[in-house]
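The data below hold one chain only, encoded as structure tokens and taken in the form predicted alone.
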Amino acid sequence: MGNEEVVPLAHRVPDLGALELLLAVARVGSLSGAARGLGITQPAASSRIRAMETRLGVALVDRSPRGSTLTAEGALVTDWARRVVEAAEAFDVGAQALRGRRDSRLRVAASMTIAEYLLPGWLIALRGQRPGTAVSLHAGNSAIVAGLVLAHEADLGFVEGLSVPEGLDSVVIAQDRLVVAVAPGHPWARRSRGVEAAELAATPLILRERGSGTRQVLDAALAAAGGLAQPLLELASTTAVKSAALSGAGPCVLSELAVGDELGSRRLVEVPVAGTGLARALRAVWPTGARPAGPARDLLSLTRRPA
């Protein structure tokens, strides 16, 4: 007896579907008046009963050119459909309820470019699609952005580095590119040439802090070319380390995202840098196995969509 087989209830008894029918039967007293209730062929219908009827080996409904009548044992069972379906109901009526709990909050955590550059805008055309939705923005360096996702204190995540971390899955979004950039009085802003890697990772540069996506994209760069000097100065926003670069206090390194308008205007002066590439991915993540759903789907829609 220890070893028969367990047959799941899935198996053993009606789908919701077959029971709405049966339920349908006993409300008109037709079968074909059923089916059309329900939007279903009347073959359709008389397989589906005919189904049920194999599956608990009873006869359910008795089928004459009057109409359609339950047997007693279809009554019986009808009762116990009736149950079913009001649980079903009641479970449906539940789910969308934590759907709309769901989808009336947005928790999003981005690296400070992307908060500071990008994220209005996808926001912005977010609220157009989904004006019920209250979005809360964490803005942090990418290291603290993924550790918010890990926790599962933010829906969706943006971050800005090489890699992602172990546990979160991710899709890029953009590409970006960092800049060398100093103030128009820097000796660097005369150079028609630029600067080698080597003399950029030897010179103490203005910089975001470790664990931000910046630094971990210019330390992988210049590791060949001997590493990063002590930093200048080491700061955690990105809007600090362009303010002390436009003070001349000495060469920065950032998004072009983050200096496009100073490089417009003169403010700062480029610098290109030989032998090293300062290309970066930037991604969208969130946990493993738990794709976006509600606001967080649709706002990682529109990130990749072109501007």
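Swap state to the form predicted in complex with the DNA from the form predicted alone:
The text that comes after this line covers the one chain and nothing more.
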């Protein structure tokens, strides 16, 4: 009973190479053309697509002597595949930035939430505009980011929180919001009117550890409502908090960036909070006076969403 994952996901889903190949076939319109584009031979492509079709039990491409086009099901599958490949691209640029050496052209420091959920997308977009730019990434809390930027060991920093560290200029690039979320079975999930700030403050919650940006904002917001109760769990990562909440341990408080997917699929339910604001600004920061230039400026302009 429970989660006996009989056959792992990796055996039911084609590997990334096959998904990439499918996208290439969709784009190019032929197996052999797609194979050329990926640097493999035509029989290899043929065999991979065929293996994929038998594994899924669905015909994906209509083969003809003058090319291959997607079937209706193939088009659907291709779009799902595209989402996997895009997530893999985000993984790639993130990991590459993480590994980046000291001599990288653009050194970025970012808070955990921003590094996890926003930066990969920005870096993909940046790569689209300036393909040559090598990026390195250092992730840490606001104090660490501020230190790296002040010491000129990072060209641009991204922080979340209420105040801007001393000695830094900043611009608000987005508004983030903390959300209270519970598993669907939790009593709060049925309360359409949500909870009052005072009740939230009095309830043991699943939280990030003291010192995290998330925790600071929550402390400040609930100070007027009597201050935070003893936490139910204090965990070191966003992920740990999320899985504790998913398993029904209790209400958690996380950035809406972190729980967006879970809310969308209804694995977690947002609980509205009345009586206090849980918004916080996401800011780009740089040493006072030293306006970002070059690649840092390019990245900055990418991050500024239209109002």
